[in-house]
Structures are given as structure tokens and as C-alpha cells.
Amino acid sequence: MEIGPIWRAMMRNKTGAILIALQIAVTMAIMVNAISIMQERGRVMSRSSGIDEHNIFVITSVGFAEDFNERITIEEDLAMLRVMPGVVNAIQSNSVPLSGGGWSMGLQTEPGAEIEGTGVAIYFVDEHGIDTFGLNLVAGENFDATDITWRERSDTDWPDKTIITRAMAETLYPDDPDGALGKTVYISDTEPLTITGIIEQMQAPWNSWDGVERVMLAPTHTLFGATRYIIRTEPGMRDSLMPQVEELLAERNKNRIVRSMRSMDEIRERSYRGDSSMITILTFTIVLLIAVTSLGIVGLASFSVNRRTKQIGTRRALGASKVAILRYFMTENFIISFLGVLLGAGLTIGLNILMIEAFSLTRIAWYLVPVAMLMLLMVGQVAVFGPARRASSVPPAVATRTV
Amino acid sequence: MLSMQNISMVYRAGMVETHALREFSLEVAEGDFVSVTGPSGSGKTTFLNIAGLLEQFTDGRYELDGRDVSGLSDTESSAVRNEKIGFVFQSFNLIPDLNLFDNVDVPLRYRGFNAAERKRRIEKVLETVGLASRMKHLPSQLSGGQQQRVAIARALAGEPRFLLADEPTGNLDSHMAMSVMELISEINSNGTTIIMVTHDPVLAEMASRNVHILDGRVSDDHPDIQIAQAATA
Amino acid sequence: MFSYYLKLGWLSIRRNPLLSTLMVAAIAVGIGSCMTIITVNYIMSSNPIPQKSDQLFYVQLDSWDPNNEDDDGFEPPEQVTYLDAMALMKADKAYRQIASNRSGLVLEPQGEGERPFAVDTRNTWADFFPMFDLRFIYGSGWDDSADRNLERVVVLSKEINERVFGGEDSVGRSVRLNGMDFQVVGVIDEFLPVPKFYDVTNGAFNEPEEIFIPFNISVEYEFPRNGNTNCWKTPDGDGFEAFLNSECAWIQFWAELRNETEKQDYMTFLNAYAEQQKELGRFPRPLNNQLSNVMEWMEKQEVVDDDAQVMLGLSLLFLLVCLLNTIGLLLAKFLGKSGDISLRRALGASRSSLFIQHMIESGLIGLGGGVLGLGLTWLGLRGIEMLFGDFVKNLVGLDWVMVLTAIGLAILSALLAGLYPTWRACRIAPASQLKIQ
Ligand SMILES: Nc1ncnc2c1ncn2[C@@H]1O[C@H](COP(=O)(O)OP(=O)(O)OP(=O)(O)O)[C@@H](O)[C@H]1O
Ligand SMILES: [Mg+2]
């Protein structure tokens, strides 16, 4: 409607308008970049670890007495765990996805020390590994009981077979990932391994590693002193089985302690705590920011309404309806906010470029900019509505009554 | 044209009731130039506010142009003010952030005229008050008398049937006051009905009729002031 | 006069309660969010051992794979191999030096019915205690001779002494670790360096270990390694011996060098050592040994993580929004007093006195915002603690420096915000408002 005169009147009191516009612009820059970070984190967190997380828990057993026999203990523990009612399957492994600690090696398609291998996370499992983790074997076959070797902490031998993830196959054989099955790869520069199976997907223990999907399973039991059991239960049985298993293991053998019992859900929560906290903090920041900005708009608009009471009364006397007054203030705010979000779009992109350079963050999704512009325009309209309503209720008689 | 019967106006401020108008009755005919006088606090401004639909009265009957205005909604009375009534205030009430052109433009905007029509009218009325050359000036760059002329221009731009003025010369020196009065008389001679509140008996006598208010009532009504004036002149 | 201005400021603040509250709140929220993040950054980047951080040097030897080049060229490995650690210890060229790593053992309490429990232990050398200024409640660290003679001695943390011995003087008594008895020689007082500079490889903000054991003992009895181990070559053969002689890096090495000369000398020594190793067929890369003092090492290891810095940037921008807000509100407020100001001017107030008056008013608002912001900071830190749990236990304290920074920053922000509005207020002409418009 009457943008011309509103604009000219605003130009007479530029500073207030500029300050609000700047505030909206910076708010938008922070908001969009924060949302972009949140989206990125959300995306990272929603990746599948590839295993049946909700029904798996882990527990560690550490032998300490001189006459502690780790191998016999593992065999007996696993035999006992596997027949427990409610347990689907159990294995011993060195690590689990999302735990943050594990073993990685390089795999190469040709032997030789001068060749740089492709980093891969290794899970040591036995023939129950695929079932216990709940993995999906898409090609080849599972390990056999006769494949399983035993490995001491300082051993360097590797078994003959391995099962790898499809992502690993794609990295090793980019031209023919399907042909990976049956091929020989080399670990420790020269030790050959035959790929006997391919699983659909599984994550490495380090969720921020760029090769997080590159995993291999080795048919090996480890004798590293601390033994980690992975236990998969029937749906809904996990929570009741956890204390039972802990008690049973502790009682079965007094020469060890059991510790660090955690469900996969808990491990996931701990693994992404930094990310989820970041999301919480950023959400909080955005809410506060919008609150501050809208309160600022409310404050300045209220003030300007107070200052212009007589003017409003005069307009009313000259025939402005309440709606016209309301519209005047809403329009004024719209103009300011619009300039603010225009500037904000520039600032947002600038800040994003800076952040990409300094912290290698991702680029913002293009649609965030118009969405944020619309949203802030709306925030401005909502914030100014109160003061504008008050303005519209200034009685016309103010024109003759105020000095 | 304007007909008030037994209008009463009571202001309530807490426990205190102020009777600003009591059983106030007045008829004003088309083309009249009425000056309203009376001591301070007698109810002149209150009368003008009610006449101009700026305030709702407490009791009585008020017809404007044959239409009962007591039941009008806010939007309706705004429209009536906008189309039929022009206001001139003692302290000018120009909008300080707008230049002269935009100030005169204010009521026209609410009227919904197109840009060309508004421009034509603004230029015409500013011409009438002799300020066409200063269209881009701000009110603060004008003298008091000039500001009041702009206010009159603003009131005239919508070609109202009524011009209501509350002490339009109250803030002006006698020379300025006289030139503003001449402007108002001229407007009246073009057919606009005028009601003007003033404290100045000399100015009051320039009207065709004088209404004296005392304690919220019409105490004296001189419909033939023109004759009296002619006699004194 | 100052108290008169204070009074005027206070009156003016009270006259416009809504506007004043908004301003104080805006500053408080800005300061609160900013200070929360600044505190976390400040603690993350604080100097854990200020008295001698520039005399303690982390040693990196480039014994790594010639076929594994990073984007920015060759970077020496974070830790050193056993071979190199032992060679440096034996050479004894620094004023003090230690090789150390982390283990996890099981402690069996002697009392009836008490269950064994896991403890974090650090394997190190006698110099560890004087080098890092550890204070003892009971006894002391062990002697060099204990390192040489493989004596089974331990130093306990205050907490573990509390847990096992009820806080008594336990020097001379024994603790059972992984089935072996160790004699207690000392109990240290609280030791909580933040960041945990002496082993950032295994978590810069982890808790320090609970028990300290001679490094040689841990090797002799093949204690499990609980930290990062990195190999670029598979050990030649199976068994612990082969592992010790391998190119696997798993030990942190620190040297205390008291001045530039000692540092230069040590660097010369390291390079000579590397050259000599090259002749033996090791150290295949170009010479690239490095000495970093504590703060340099923290920097190199990027102890302050990206998230904290991103948050810092965003929170500073947040403060900017709050400031813009305050500028707007102050401007509104001061110009709203135009009548009052021009009257004062007409009555003889000089520009400078008006300037002071309004800056004081701004400062008062800043002070209010600062105090409230401090409360919000405290809440914010509690929030961070709740979110991150034990990861940041040591990160969320508020010290005096931070309290003063918060108040100072608040007042400074308010004064900055007040500058433009005040300047505008001072420009109001004595007569302008007396004229009817
Ligand atoms: N909003 C109000 N609330 C209460 N009383 C009011 C209000 N407005 C006017 N009055 C009272 O109504 C009476 C009439 O006031 P009005 O303004 O009409 O006087 P006036 O004749 O215009 O006087 P003056 O010549 O001094 O302008 C006065 O007693 C005044 O105090
Ligand atoms: Mg009056």
C-alpha cells in the first residue's frame, strides 16, 4: 500500500530502522548456519551402524589372577551365553561400531611394502559373528567353525579368509566390486587373505572416520587380556538379560572382573553425545536469538508508537481506520525486515564461506535461505503486532487533546 | 446539515465524573460559518470532537447530513471523517517525518484515490495556501503560520463538506492569524461549512454566526453576526 | 558530580522500566551465552602447567613409513617406539626425561568380601613427579634406582588411597595389582591438569590415572596397553619381544629443557640419534624430529576442538545481535528524553557533562546486564555439563578471571552500545525541543 510515505518517514529516522535490519540480518546469518550445522549432524547421527542395535549389548571380562585361562574362559562363557533363554547369539569381538576404540589395518590388492593399503576397520569374530551382529551377507558364505584361529596380543599371523563390507569391496575394486568375492587381498603388506563373503553394510568403530563403512571381519578369537562379549537378545529381552549376564559372568569365574556393560543404544548415545549436544546448544541459541531479536522489535516498536501517539491520533482524525494504523506499523516493520533478510542472505552466505574455510563445514542447503527469510519476516510481523495493535487503539481525540 | 439534540458528554476518571456537555443542542446549516466561543473548560473542544466523530458522546442524538451517527462503527466513522470532515488543530499536528506533499497526502491515501488524482489535489491545495513551491520541505523548516496553512491545505485536500477548527490561530501572532482567517473565510465562501473554536472575539466576529458555550451548554447564539459586524464596521 | 550522574542514570532507568528491562536482558543474554562458550574455550585452551610450560618439551621422532605421505608432507608420528624411548632414556641428555604410557589393571583389595576392581594406571619414570610438579600428601615418588632395579613400587592418587586405605598414610603398605604385590612409596595430592597435557593422544580431557607404576615393570610383566598403538610395519615375528623391537609407536616422551641452549643441544642430540639410526636402516624419511613445548603441543594437537570454536564464533555474533539491540533501545530511550536534554542544555549543561551522564547511564545498564549475565553463564555451564556429562567434568568451572571478564565485557559492551546514542543525545540543540512542531 503506502510504501512511499512510510519509506520517506523511515528515512527521517534511519538509525532505528538500520539497527533492526542489521539485527535481523545477523540473526539470519547465525540461524541459517546453525541450522545447517544441525542438519549435518542430524544426517551423521541418522546413519545406520549396520547391526541390530536395539537388541545388542556388550560386556567386558578382564582376568587378573595368575592361573586365569583366558581361552577356556571364553569358550565356556560363550557356550553358556548361547544357551541362555532370550539370547539369540553371542560372540567375542575386539570392538563394536560406534564404540570409538578398535583396530584398523591397511588392505591392498597387490603385495608389497611400497604400496599404500586402504584403511579398514577389523572386527575379530567367529562363525556366529554375522548372526550376532545381525549383518546381511549378500554374497559368498559365512565362516566355518574350522576357520577360527586364536590370536595372542603380540601375534602377527592372520587367518586365510575374510568377509568385507560392500563399501570396502567398492574401494578395493572400484571397477568391479561384484567380482571381489574370491579375490585375494593383502594385509601387513604381504599376508594374503581370500574374500569369502560380502556383507551389505557395517560401520567401523569410529563414527567420524571418512572410511567409516570400510570394515572387514576376521575369523579369529583374541586373547588380549580384556575380552569383550557381544550379546544379541530376543526383542524386548535385552534389559532384563543385562543384569543376569553380568551376575552370571562374575559368579562363574572369580579370577576376573566384568565391567563396562553397555547396551548398543547407550554406546550410540555416548558416541554421538558431542553431536547431539551441539544440536541442543544450537537449538537453544536459535530460540534465544529469535527471542532477543523479537523483543528488540517489540521494544523499539513500542517506543516508536509512544513517540508517535499524537501523529497516530492525527491520522485517525484525518480518517484513518484502526486497520489502516495497524497496517502502517506492520508495513513499516515489513520493509525493515525485508531489507534485513536481504542483507541477511548475503551475510549468511558470507559466514558460510568463512566457516567452510575455517572448519570445513558443509555448504548450506539453498532452500534454507528463502525459508529463513520468510520465517524472519513472519517473526517480525508477529513481534510488531502487539505494539501495532496498541497504536491502532490510540483514540482520534488525542489529536486535539495532546499538547 | 448538522443537528445535535440533547447531547451530553460525561468523562469518568475513576470516581470523578466531569460533565463536559449537558443537554447540548445545536443545528448548523449547510454553508454556515460558525465561531464557537466560551471560557476555558466550558466544553468547546469536546463539542468539536463529537461533531467531528473523534469521540463518542454519552447521551443524546446527533445527525450529520441527515444520518444518525451514534451507532457508527469505528471503520464507518473513520470513513465519514475522511470524506466529509476536515480538521485544523491549534498545534497544527503535521507529521514531522513527512514533507509537505506527504503530509497533505495522508487523508487522500486513506480515501483510496489513485496517484495522479492525489498529486493533482495536493498541488492544487498547496497552491491555494500559497506553499506550492515548498512541497519537499519538512514541517520543521516552516514558520508556525506556514505550518497552519499546510494543515488547512491538508484539511481541504479531500474537499470536505465540513471544516472543523480548534483555535486554528491560537499559536499564531495577530498578523499571521489574520491571514489564516482570510483563508478560512475564503473556503467558506466556496461553500464549505465551517465550525471554528476561538478565544479571540475579533476573529469570532468574522464568522457568520457565533455560538457561546458556558458550562457545557449553548448560552448564546448570534445567527446574524454578519449584520452586527457590518454595523460595527 | 559522579554520584549525581549515577542518580540521574538510575532515575532514568526507572522511568522506562520496560525499555530498561529489555536492555538489561539483552546484554545479560548476550553475555551469558558468550561467556558460557568463552569459558569452555578458555579452559580448553588454558595452560595446565603455567610455571614451566615452556621448559617441558614433547618429543617427536620421525621413524615413520616413507610411503605414507600426508597432504601437508611428512608429519612425524605422535608417539615414539619402544626402541627410541629406551635409547633416549638411556642417553639421559635432557635435564629430566620420561617415557610413559597408559595401562589398565585390576586391583584386589585385601579386605574380606571386597570385590576386585579395574584401575587406570600410568607407566612412567622417576622424573615424572618432579618434572610435572606433583605434590605429595604422603611419601614421595620413587628413585631412579627403582626404575633400574625393577622394584615393584607404586604411587597412588589421592582418590585411590582414599578408596583402598581410607585416606591413611599408606606408604610402606602394599597393593595387589593383576595378582602381584606392589609397595606404596607415595600418595599424591589432587592432580587434575586441564587439558591433560602429558597424554593428549589418549584424550585431552580425560581423568588422570589413579596409579603410577615404573615403566620398566610394565614392560617386564607385559601389562596391557590401554592407549593408542600405531604401527606402519608388522613386527618381525610373534611375541612381546618382537613387538618391543618393532616400529610400533605407543609411548609419549617428554623432556625438561631449562633454556634455549639446552633445547638446541637436545635437538642436536635427537638429530644425531636419527642419523645414527638411519645408518642402521631405520628412519627412512628425511630428518624431521620435533620438540614442542606444552602450549605448542596443545596447539598442534588441536586440543580446542572445532565445535568449541564454531560455537565461540556464533556466540560472538550473538553478542553482536544483543549489542545492536541495545544500541537501538538506548537510542530510542535517549532521543525520547530529547525534551529533558534540550531543557538541561538550555539550563547550562555542557555537552561533555551530558556525555558523561549518558555514558554512566549506559554503564549502569551494562553492570546490571553483567551481573544477570553471570547468573546466566553459570546456568549455561550447568547446562553444558548436563549435556556432555563426564566428558567435560573439568571444563565448566567459573573462576575470578571469568567473573571479572563477564562483568567487564558487559560494561564495555554497554558503553560501546551507548556511544552512538549518547553522541546523538549530545547533539540535541538547546532550543530544538522548545519549539512547537
Ligand atoms: N479525557 C478527559 N477526561 C476527563 N475530563 C476531560 C477530558 N477531556 C476534557 N475533560 C474535561 O471536560 C471539560 C471540557 O473540556 P474541553 O477541552 O472541551 O474545554 P475547552 O472549552 O476546549 O477549554 P479550552 O478553551 O481551555 O480549550 C473540562 O472540564 C475538562 O477538564
Ligand atoms: Mg479546547
Partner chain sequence: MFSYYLKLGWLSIRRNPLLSTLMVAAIAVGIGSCMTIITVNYIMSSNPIPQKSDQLFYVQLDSWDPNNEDDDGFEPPEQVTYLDAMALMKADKAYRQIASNRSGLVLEPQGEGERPFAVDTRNTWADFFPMFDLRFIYGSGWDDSADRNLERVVVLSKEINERVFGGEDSVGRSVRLNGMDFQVVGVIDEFLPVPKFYDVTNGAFNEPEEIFIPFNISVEYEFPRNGNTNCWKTPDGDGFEAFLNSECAWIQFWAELRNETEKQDYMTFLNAYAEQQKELGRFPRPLNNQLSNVMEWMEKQEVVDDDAQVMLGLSLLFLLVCLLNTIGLLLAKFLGKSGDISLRRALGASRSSLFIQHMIESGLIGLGGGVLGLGLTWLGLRGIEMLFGDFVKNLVGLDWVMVLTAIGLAILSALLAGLYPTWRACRIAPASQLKIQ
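Superpose the two forms; the largest set of C-alphas matching within 1.5 Å is the rigid core. Positions refer to the first chain, counted from 1. As the structure is a computational prediction, the values presented were derived from the model and not from experiment. What changes on going to the form predicted on its own:
Core-superposed comparison between the two forms: the CA of E66 stays below a 2 Å shift.
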Contents of the next structure:
Amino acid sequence: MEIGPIWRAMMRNKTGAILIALQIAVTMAIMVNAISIMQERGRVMSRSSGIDEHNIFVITSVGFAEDFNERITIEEDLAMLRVMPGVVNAIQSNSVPLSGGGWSMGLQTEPGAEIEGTGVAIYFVDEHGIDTFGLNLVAGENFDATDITWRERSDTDWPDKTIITRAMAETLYPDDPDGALGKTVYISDTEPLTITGIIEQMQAPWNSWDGVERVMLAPTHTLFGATRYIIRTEPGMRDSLMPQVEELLAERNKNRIVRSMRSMDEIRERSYRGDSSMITILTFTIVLLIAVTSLGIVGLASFSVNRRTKQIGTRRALGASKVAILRYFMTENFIISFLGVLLGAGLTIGLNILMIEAFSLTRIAWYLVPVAMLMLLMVGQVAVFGPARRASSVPPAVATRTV
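Coords for the form predicted on its own, given the form predicted together with its partner chain:
If you are looking for partners or other molecules, they are not here, because only the chain is given.
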């Protein structure tokens, strides 16, 4: 099949071909950048929080009676929870990773209000915190029971010890993160904390924060009115223990409300619900664009066949085979699609550059452009196959019957 005659025929009626090529180019630019965004969101959603998510759930206790003693209640609740069959450990804490609400402060390596601190998410835990969350202590030591303090809302004092994540150590001491152990850091400008341990990984409550892995543990129980219990169970026991724990806490003390019980899996799903919805919307958009582009190709090819029915019949009468007619329209579409994906490659890169500058997105993966080009070429060939096959079925007698 000669490319030249096909190209010249297209140039005589080029409006439709140009429109389809532009449609393919725009589809490719949007599709590739949408897939790149989906990949980025997928990577964020798949990040490990650093804790034993599948075996952890959270429940909140809120006292309302005048004689409600929060401290005694916390001590008794934790003692009860820790001996329950199937429970690995339990703590009281102010927050959990990915929950969306928590406490953050600035840590600095030198004291003074003029020193700019590094933001860090703070989890208040006791000596059972590392085991309850399922964290990996890679250096130093855990808190001791004698380290644990009690903090009310109005308190401003801090304990003298802390455990930080490796990511926080790398931020505070970029030249020697392993040397962070034993160093003194400062919170609230001047209060010293000694780094007594380093954990491998733990995420902050805010998944979109750029310092999501900058975390510190403080050896503190909080008396804030609402008490959040974190319970870690044996594998496979979480779902059966959740209603038991809720019932036991409610029965133990009638002067409180037990609410907001959620598994970490549910907390993760809620945290990334926006990202998941974005992926769904972008997937639908890609499918819709490909469908519209395919319909455009089918429409152009069908119009071309109807307009050239007599010409096709004449070629058939002169000896052209069905395969030759089929190949003609398939080649014509391939040329249009090829020009479209070439233009689309340029539009894709240009759009990605704009999105990087405007929204701080990452660059598209190098393989997405060639893969998208091949895919759209295949879509074009599949879309044109029906009209091309219909064209190849035009009988030679049409050359004499068509007006």
C-alpha cells in the first residue's frame, strides 16, 4: 500500500483528519498526566504508617459526671485492657497516625526564641507505647514507668526525655543522624529534651504534611477530658475484640460516654478517601476520553466510507481485493493517529511542566508517553476496523448503481 496516494487523498479533505488528530493529541495529554497523578496518589496511599495497622483499633472515653476521676479511670481501664485475652497491649494517646487530628510543635537543636524549630508531630504515650503501636526501636531504649508524667490542658511543662523517628533525626542532624541518640533538643524554645531512643518509622496524623514522618514520642498521660485508647490485638482478633472492649468500658463506668471506635484500617480509608475519589474520577475521565475519541474515529471513518462508496466500488471492479480496501482505511487511520500521538507527546510534556510549576506535582514517568502512544494507536486501529471492514464489503456492482 502506497502511503503517498493515501496522504494526498487525505489532504484533499483534511478537516476531519485534523480534528481527529487534535482529539487524539488532547486525549493523550490529559490521559498521561491523569495517570501520572494517579500513580503519585497511589504511592502516597500505599505508604506504611510504621505501625501494626491491621491489628490496632481506637476507642474514646469521655467522662461527664462531676465525680468522674479521669486519672483513676485511665489507670483502671489500661490495667483491664492489658490483661484481656487477645490483647497484645494498650495505651492512652492523644492521636494515631492518619487520623487527621493531633499535636505538633517545633524542635530545635539550640535553645532560644530566635531559633527556628523543625515541625514535629507529638504522640503522648507511656512505656507501653512502642509495643502497642508495633514500632521498631532501632537505637536507644524505651521509656521506663518512672518517666511517665501526667499533663492537664493548662500545663506547659514537658518531660525530660523523648523518642524520635529516624526521619526526625535526619532532619535535626543531617550530617550525623545516628549521633542524635543522647543529644539534647529543645521544645517551646528553651525546654530541654534528651533523645533516648530512635524508632525506624512512624507517620504523623496528617497524611498531606510534608513532614509526615517527623514524629516524637513524649512519656506522658493526658488529662484532657476525652481519653483515646489505642488497643493492639493478636492477629485476627481485632474485629471480635472491638465490641467486647466497647461493652466492657461502657459497663465499668456509667459516668462516661464510650464512642468513636474505629479500626486503623478504617482510619486509613477515611484519611485517603479524597485521594481514592480522585483516582476514581480520573479513571472515569480517561475511559470517557478514550470512548469519545474512538467514537470520533468511527464517525470519521464511517463518513469517509459513505462518501467514497462509488470510488470503493470502482476499485473493487478494477480488481482491488477486500484486503486491499481494508488495508487502505486502516493505513489512513494509522497516519492520522500517528500524527495525533506525535502532537500529543508534545502537549503531554508541556502540560506536565505547567502542572509541576502550578501544583508542585512530580514529573511523568518516562515510559508513560510511549506506552500511551502505542495504546492510542491500537485504539485507533480497533475503532476503524468496523467501518473499514464494511468498506471492504462494498460489491463491485455499486460502481454502476451509485449516483
